Amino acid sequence: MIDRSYKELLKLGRFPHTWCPGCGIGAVLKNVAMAMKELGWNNQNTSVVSGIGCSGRMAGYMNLDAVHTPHGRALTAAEAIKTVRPDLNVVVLSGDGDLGAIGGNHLLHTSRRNPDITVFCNDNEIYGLTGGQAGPTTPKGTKTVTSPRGEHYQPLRLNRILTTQAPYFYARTTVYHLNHFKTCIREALLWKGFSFVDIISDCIELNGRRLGFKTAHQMFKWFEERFHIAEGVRDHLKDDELGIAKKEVEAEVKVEVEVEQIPEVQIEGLKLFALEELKQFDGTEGRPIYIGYKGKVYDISASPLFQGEKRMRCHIAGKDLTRDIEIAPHGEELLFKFPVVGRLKE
């Protein structure tokens, strides 16, 4: 007997949903809602998040508590969810629009800070909602309602951006390979920590139909031509491949800094200055520059400001600096590498 429970995460009473007849949506939602049913997720411990858009309706299918969110800030809620509950596990469902052009900003971010929120994005490669515009994963060449002679620019290679720092969970898969879809799904609602689920997904009415296909199985086939599963756990994927890619926190690599020993100058003996007298020795008629700092009197004449034609006029000669130098960023490492020649009265 087949099992219908993931049922119950549903609202049913909306149903029949608002999506076109063959849209990709509805295989997310549905295997999403298997998944967690399997794993006792629930509307006790459980919240999801979307955005705005075809792929921001599902949050309002699921019987869960649910956000949703203004445009390209799905991720945003979701982290602050999880911040404040913890206990919570908290999904982001939302699509390529949504969570890559708009909040592209708040996911470079949300992945960088990694919480522990997974998030299914159904990659359809069109803005759907709006008509059928050129959207940031629209592959290059693609004739759309913006792009009628074709998209000019590169997609966006989320698999790209989202394996550059460990740690991280991102996951490739289509709404074609079905059981390779549902062990992504299981997989990333496993990982502790930010995971990513990149779900390519068909639009038929607003992209298929102006790519030449008839109905969404054609586009379907389509997927199964141009990616391919790549066996095991990579730590990256090529742009053909569908798979896992998975990395765990890089050990931090100790670097051991040798601070730089001052040496200890011993002043008995020295001329000792009066701060008149000190005002004498400014560079100026072959004069040195003396300075004062903490009782001791330096010779910074060798400094290579004050060498050649170009030449700096020297205004801090014959002062004493020890306020000034204990407020600068760097002054009294640089001091210390020039001569002591005596120490200042008090």
The other form holds:
Amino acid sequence: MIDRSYKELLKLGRFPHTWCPGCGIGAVLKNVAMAMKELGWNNQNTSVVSGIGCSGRMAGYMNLDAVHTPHGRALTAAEAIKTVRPDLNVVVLSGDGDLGAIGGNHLLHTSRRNPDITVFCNDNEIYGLTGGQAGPTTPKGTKTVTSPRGEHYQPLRLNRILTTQAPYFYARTTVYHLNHFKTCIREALLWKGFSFVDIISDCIELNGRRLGFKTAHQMFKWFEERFHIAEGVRDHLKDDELGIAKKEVEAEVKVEVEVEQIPEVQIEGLKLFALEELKQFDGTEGRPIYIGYKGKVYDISASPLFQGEKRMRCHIAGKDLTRDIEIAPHGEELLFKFPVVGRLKE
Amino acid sequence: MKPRLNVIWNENYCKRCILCVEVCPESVLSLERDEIVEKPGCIRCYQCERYCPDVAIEVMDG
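The form predicted in complex with the partner chain is what I need now, so please give it after the form predicted alone.
Let's see the whole complex now, leading with the same chain.
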């Protein structure tokens, strides 16, 4: 028994959709709609944003507020919507070429700012819409239109990029591992913060046939050989693992600073200094260094920092330095180490 | 219109990717003359409906 109420979220009047037979984007669309329906997300509280590419059509087939953005700018538009309307659930439906290649910069910085949006990346490891060129996530050695002898370069490892800095949520799944796929979608939608689901999908017409697969199901079996499900929640995923890598922000450890008791000094009976008298004690000609602070006179001759030229950085010896504490990088506790030798005349 | 046994097939939505045919564990579905045809023996595992990317197949409930 399957709950078929998710069909309310799809524009069935526009079906059959535009993608090739066997394309994984249809499965992504359907399962995202199912998860949204289960969570009670509807056209009142949800908006979807999509980029450019085959997967950019996904937002158009959903019965929700949808934005079709310029190439690579799906995340920026989504973050803007979330900033203006924090009550909306914002979902980005896009592909690996849009998010990883031209929108790579936005992916880095949106994940850094950690807005509460969910990104579903339909990762078919190819530029599907333009005819099957090698994309950012094409595995090394794959034959494509632009790399007939096999792709030269290492693919962009989204799992490494997006799991460097906590908090993060990164899940990798395929359209074949359907239960795992649904779990990942659901957890990503529920995650507070930036969540990214990397859905390994099939592009049978433009990638699969060149690799020697005849039907979408043969590609699914290939996914099953290449990937295995990692049990439990990990901090990081290896390149051949499917699973969820998530980490909440570490709670900052508060170090309690013990406030030292200010030593009570008997200042009654000590010598009374006028400001003119104090000026003489500037360290020259063998005299000690005195400074005034809040009515007291301190002997700071022992300070290694007060040396030469009658001054230490910006403090001048033989003066009332009560006002200097406001601009000093240190507190007054530095001064309490030194002996009090007298009182300052008002 | 042929009588359907357990699987309702939407001819307009279907793109004949034959994913349903290949995921069926009992091999009761097949593509014959550009139509998905069902043989008797469906165990109602819903795999074809779950995997269909085009929302073109429904398995009749009980």
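Residue numbers count along the first chain shown, from 1. Between two forms, the rigid core is defined as the largest C-alpha subset superposing within 1.5 Å. Everything numeric in this text was worked out from a predicted model, so none of it was measured.
S.K.: Quick check: I291 between these two forms - does its CA shift reach 2 Å or more after fitting the rigid core?
M.R.: Moves: yes, 2 Å or greater.
S.K.: Taking the rigid core as reference, does T322 move its C-alpha 2 Å or further between these two forms?
M.R.: Yes, the C-alpha moves 2 Å or more.
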